[in-house]
Structure formats: structure tokens, C-alpha cells
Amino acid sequence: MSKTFLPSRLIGRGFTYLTAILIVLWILIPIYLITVAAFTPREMIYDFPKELVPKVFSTDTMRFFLGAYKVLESFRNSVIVAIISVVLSITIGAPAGYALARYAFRGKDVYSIAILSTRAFPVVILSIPLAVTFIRWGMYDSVFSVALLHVAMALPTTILVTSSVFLGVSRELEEAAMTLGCSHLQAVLRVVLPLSLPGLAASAIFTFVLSWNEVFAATILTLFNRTLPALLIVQIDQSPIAYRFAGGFFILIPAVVFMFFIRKYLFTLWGITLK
């Protein structure tokens, strides 16, 4: 029986590893190809077959992209929108998630479902009425208006994720801190929040990626102050292929850098320690 169980266990583990490798390759191969094309000389970009490890690298394509109309300004707008979205979503969503995790009140389940149901609405339902409202309020075509919509899109997930994270923090630790002289707020800040950093990091990454990649609402809510994805989607049909590859690479980098710096908090969610 043990001899039969061991091979089946090894087969199951091997299948798991194989699936994980295929998923990683599915994600990394397009990123690799975009990166190689972004640093390939423009006159060689149509060459075929492509070398697995290119021997010629050039920054001409990237310099051509960065020198294009309003690219750097749109990149700055994207960074500002993403930072505002992350800060506001965590600032608003974490207290709401804490309330769901720690307090029992009438309609709690209905409230949770109502929060989640807002993600079922297409972004067009939110962006077009908001565009009219922002025009009336004098907020149209601004990075803050785009950030507000991104916060509205990210809040349901932020609230539910942080609620689950706070449920995993023992209430006894919080009460012990209060018996040692901490106020309720101090116990939350000194005990609960440090233990909840992995979940907060996951929420921050989700919000950042959502805001950085969102294009439809940013296109509708802006005209001259577009984010980088909104600018690229408008210019993509009339741009050479080198511009498209450079734009794809340039959109990838900030999200990867953001996740690199916040990964130590995220990995502790699975018990992984980084040295």
C-alpha cells in the first residue's frame, strides 16, 4: 500500500510543479518578447527568425518612445493616479474591513454582498455619468478625477481582503495590548496593523495594478491630461510597431518595480522569509 501511495504522491507533486512552470512561462514569455523587441534596433524589428538571446541591443526604440508627444507627462500622470488610488483605497478600505472583522451589526452580510456586487457593474456605467458630474464640478480632465474612479473600483476588493486579514489576527493580542495600557487605537496601530501588513500589501498591489492598467475610464475622464495607457490606446493605431513594443515595456516596468519593493510584506502572507 505504501509503495502504491508513494508514486501517486510523486506524480501529483510533479503535476503541480509542471502546472506552476507552465503558468510562469505563460506569463514571462510575452514579457520577455516585449522586452527584447523594445531594445531591438528599429531596422531589425521585423527580422525573422528571432534569436532567443539577441546579440544586438539598442536604446533607439526607447528613446524614440520617450521623445514622443506627451509620453513623459502621461507617465507622470499614471504614477500620480496610482499613488492616490493606493493611499485612498487603503485609508478608506482598511477601517471598513476592520469594522467587518471585529463588529457584529444588523445587515452585516447584506452589506458585504452589496460591497462585492458593485464590481459587477461595467466601468462604462460609472465613468460616463461621472464624466458629466466632473464637468459640472470643474474636475473633468484631471488626475484626481481618474483616481477617484479607480478608488471606487478598488474599494470592494480592498475592504473584503482587509476584512479577511483582520479576522486572522487574534483578538486576544489586541485585548492584551489594551490591558497593558494601550488605548483601542494604539492597540490597532501597534499590534493589529503590523500583523496585517501582508494583506495590506496584497491590497496595495491589486489597487496599483488596477489603476496603472485601467484605460477605458481614463480615456473618458481625460482629454489633455491622459494617463499613459489612455494615451497609448489613442495613439496605437497610428504608431509604428517599435513604438508599441516600447510602450508595452514602459507600462510593465513601474508595476514590476512596485511589486519588487513591496514583495517582502506580501511573501510573509505565505510564510516565506526574505533575507
Second form
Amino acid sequence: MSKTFLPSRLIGRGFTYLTAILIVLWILIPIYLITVAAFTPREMIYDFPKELVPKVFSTDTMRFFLGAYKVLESFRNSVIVAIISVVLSITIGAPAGYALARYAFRGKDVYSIAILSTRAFPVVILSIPLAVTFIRWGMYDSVFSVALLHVAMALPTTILVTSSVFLGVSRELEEAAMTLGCSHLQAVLRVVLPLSLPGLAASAIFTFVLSWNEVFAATILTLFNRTLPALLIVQIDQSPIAYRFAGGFFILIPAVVFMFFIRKYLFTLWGITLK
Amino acid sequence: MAEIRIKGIRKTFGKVKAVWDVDLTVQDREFVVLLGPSGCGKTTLLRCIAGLEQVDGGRIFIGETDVTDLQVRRRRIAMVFQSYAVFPHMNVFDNIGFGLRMQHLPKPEIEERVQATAELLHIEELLERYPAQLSGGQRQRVAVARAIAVQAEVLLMDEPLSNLDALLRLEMRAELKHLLDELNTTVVYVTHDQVEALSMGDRIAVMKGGKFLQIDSPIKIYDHPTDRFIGSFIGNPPMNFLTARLMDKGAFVQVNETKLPIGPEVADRLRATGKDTIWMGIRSENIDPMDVHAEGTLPAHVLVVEPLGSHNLLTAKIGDAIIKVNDHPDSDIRPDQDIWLRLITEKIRWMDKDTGQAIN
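Since we've got the form predicted alone here, give me the form predicted in complex with the partner chain too.
And the full complex, kicking off with our chain again.
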């Protein structure tokens, strides 16, 4: 029986691999080209055809970019905003997710829909009221304000993702910890939290990437203290092409590095074990 | 001293009365089994004792302490869960030592007690392993070891054997019984498996619909069920029930066309009910099948013969009723044969046809 199915299974498997390779190439080729361009001397950037493996390696372009006005400062801003966003969205969102997962309370369904509905309003519509509000509060042009807005944008997904993560941790584990001498909080910290780390990491990545790439809120709420994407979006049109590649590379890297470190947790989340 | 006293406990989930007005006293060092079909409230009652559910009414005492409003960790209980609830991110050693670490015991003492407990359950080889690397039976041992390592005064067990395969369950049942005998703790054990209940408990509390039907020793529960439900729930096969008519002011009863004599003392009891028809309950091993007619026997027709090794189980028809009868393994009674059944009179249990309760 199994032999007759073999060819079709092979074809199916081959198709899966082909699709995977295509998707990976689709993502990797631009990244590769940007990276190569970012480390090509400025005068060689227009050379055609391109070498597949660059012969000349130069940090000239990158140094030009990093030396440009405000770049390093806005990079620092971006990092700070992303970190604040991740920390706040997890510390606020995870407890809310836990409550959704573990407790039955009046209006639970309405609550979970209400959480999502905050995302129903595009930031564009809210831009002027937001700017006005932050100016009134004296918080305009501050890194912290941008982070707050990013937290507001990330919270709905953080809450819903973490609640499904907590649902995945058996309630009996928590109860077992309590019968063995834990308070409820200790049971969560010692048993539930370690087991939900992969899920929480995934949720943190989501927030990090959201914050790192977010342009609109950052542009509205800041003038001088811009995050990197907000700075680039205004400068990129008037910049030489070398600057664009260097900027593209620079904005790509932290997300890749972040993913690399948190990858282990993502794999366990998807049921793949690395040994 | 860790006697458990439960007084008027009530627990509802929405409109469902999971446990309703229940009283139970478990003596110090007694092994009480809560037995009942699923949904009868036995697990809910256990969780109330543990403090994992808050009661809607009533009080629970462990020893002299009123624990009704105490947190789980203040109740001096340990619990084994149906799913084992072994912590997957800790190895076996850390799992067993978890409760001891929560008590902030010195490290050497923890090591010593984990080692001793592991040896008790024959898992000392597995201390470095993680739960994912263990079989179901081994995980079950870890769960039991973790619960007894803390040496709590009360041990609560929620269907601890139900996830094991049949052979392992049989083996673990005897081992667990032996272990718990040695430990001398008060045990409340929940199961829906009547064999487990009969074989392990000092006393069995049969539950149905959130209430106790009978709390007695296993042999009493088996032999003298106070309710028709208990007779039909306990025993394999369950107790047979036949409709009997009271004749001649209780001088004898009639089943279909056959008249069976009854003793004067039983006749008085039956007459006192003022009913014409009653349930007559008898277990399969208390019926003698014969292939010839004799005085005072019930004619029946064999439908199925199941050779079970130690005996043959007959399924026979008496009028419209189906009856299960034990027969000798080397008997030559065959399907489709007419037989006559002699009932052991003193083993017959009489029950009210309307309420299902035993007539005493």
C-alpha cells in the first residue's frame, strides 16, 4: 500500500521544499543585495552587472551613513522606544492575557472584542487629536511618548497572544504547585511563566518589530527626537543611493539579531526541538 | 491528627449543584474512596477539600483547624492529579523536591528525602530525567513521589490510575495500596472504577448527583447496597434485579409464574412497605444454574455463554428480564438451552420499586 503512495508523497514533499526555497529566496535576495551594496565602495555602487560575491569590501558607505546628521542619535532613540515598548506591553499585556485565559468573569467576551476594537481606528485618523493631546500634556517630541503609542498599538495582540499562550499551560500544573506550598503568584512565577516563555518571546518579537518599523506615529509625535524609520522616511528621497542602502541595512540588522537570540523559544513554540 | 470533617458542603457551578449538602468524616489514617459515575461531584468535593474550589456553603475541618477559608498551601494537604501535572520544565529530582524547597528545608535534607521517596517508588534511576523522557507509568510514579515527599497529613488523589493501561493499573493498584498502608496518612481517593474502590478503600462513599448514597466498608457496599443504583453500579457484572410480586400477605413472592418461599422475618419487612411489587436484587455468583427442574427454582433460557476462565458467565432470559449468572467453568450448559436457577435466599436484597431504596 505504502509503495503505491510513494511517488505522490515524494512529489508533495518536493513541492513543499520548492515553495519553502522560493519564499526564503524572496526574502533573502533583497537582504543580500542591500547588504552587499551597503559594503560596496560608493563609487562602485552603480557598476553593472553585479558580482555575485563582491570583490571589494569597504565600510566606506556605512561610515558615511553613520556619520550623517542625526543617524546615530535616532538609532539610539529607536532602540530605547523598542525596549520600552516591549517591556511595557509584556508587563501590562501578559497579566491581562492571564486573566482572560484563567478566569471566567462577567463581560469576558465583550472585553476581548473591545481589546481588538482599539485597533479598528487607523492611526492616521487619530493623528491630529494625538499630536494635540501630547502637546497639551507637554509630552510632544519625546521618545517616551512614541513608546507609549507603540505600546497602545501592540497591546491588543499582546493580550490575545499571551492569553492563548497561558491557555496552553495546563491549569493542573498551577494547582499542583499550589498544593505543594506555592501561593498563586509563586505558582505563576515558578511554573506558568517558565513554560510560557516561548510564547511570551514570540509576543515580544512582534512588539519589537512593530515598534522598530513604525513610522507614522513616530513622525507625528516627534520633531527633533526622531526614531530611525521616522528620520529615514524624510531624508531618503533627498539622499544619494549609497545612503539608502546603508540605511536599509542598518534598519534591518537589529530585527535579525533580535530574532537570532530569541529563535530558540520560537522553535519550541512551533514544536521543533533543537538538539 | 488529621481527621477530615466535612459539614454541609455545597458547591454550584451556575445552576448545576455539583455537591449538595454533603457530610463526611474521614478518620485519622483512614483510606476513604469517593466513588461514582462521571459528573457525580466526587472530584469537585475533593477539590473543595484541597481548597482548589471555594465552597458555596458549609465548613471543612482538617484536624482541629477550620480550613474552609484557608489558602491551598496552608491546608497541609498533598494531591495527586489525574493528569499527573508533573512539571515539564524540571527534572524528576526537582519535581519531587519542589514541595520541600517551598518549605525552605536545608539542601542536604531535601536531597536525602527526595532520594528516599524515589527509592520507595523505584524511580531512583530516573532522577536526572525530564518528564518528556518518561513513560506514562513513570510519570505517575513521579507524581505520587512528589505528593508523599512533603509528608502531608492528608493525601488527596484524583483518579491517579485512570490514565494507565490495564495491566499497569493492576500492578500499580496493589503497589499503591501497600505504599499508602505504610505511610499511615489520611487518604481521600477519587475514582469511577468500582474495582479500584473495592480493592483499596477502608470505606467507600458512593456519590450520585452531588450527594452520598452510601458510606460503608467495601464488603457492605458490595453485599448490602442501600440503593438499587449502587447494586447496578458496583460489581462486575452488576447486581441482577427482578420484579417480584408479594403473594398471600407476604408468605412468598412470585417471579413471573414461579413462587419462591421467603423467611417470616423478611416477609414482615416486605409487608411493612405496603407495596405489591418490589425489586429483588441478587448477584450473579449467588445463583446456581441447573439443567433439570427442581422445587423453588426459576426457569430461564440461556442466550449467551461467556467462558471467563475461572467461571462461565451466562446471560439468560427470565420472562422479559435479562439475568447474569455464574456457572462452573466445566459446566455443559450451552446457549439456547432451558435452565433452572436456584437463588441463595439469604443473599437476596429487597428494594422499593418506586424509590429504589433497600427495604430493611
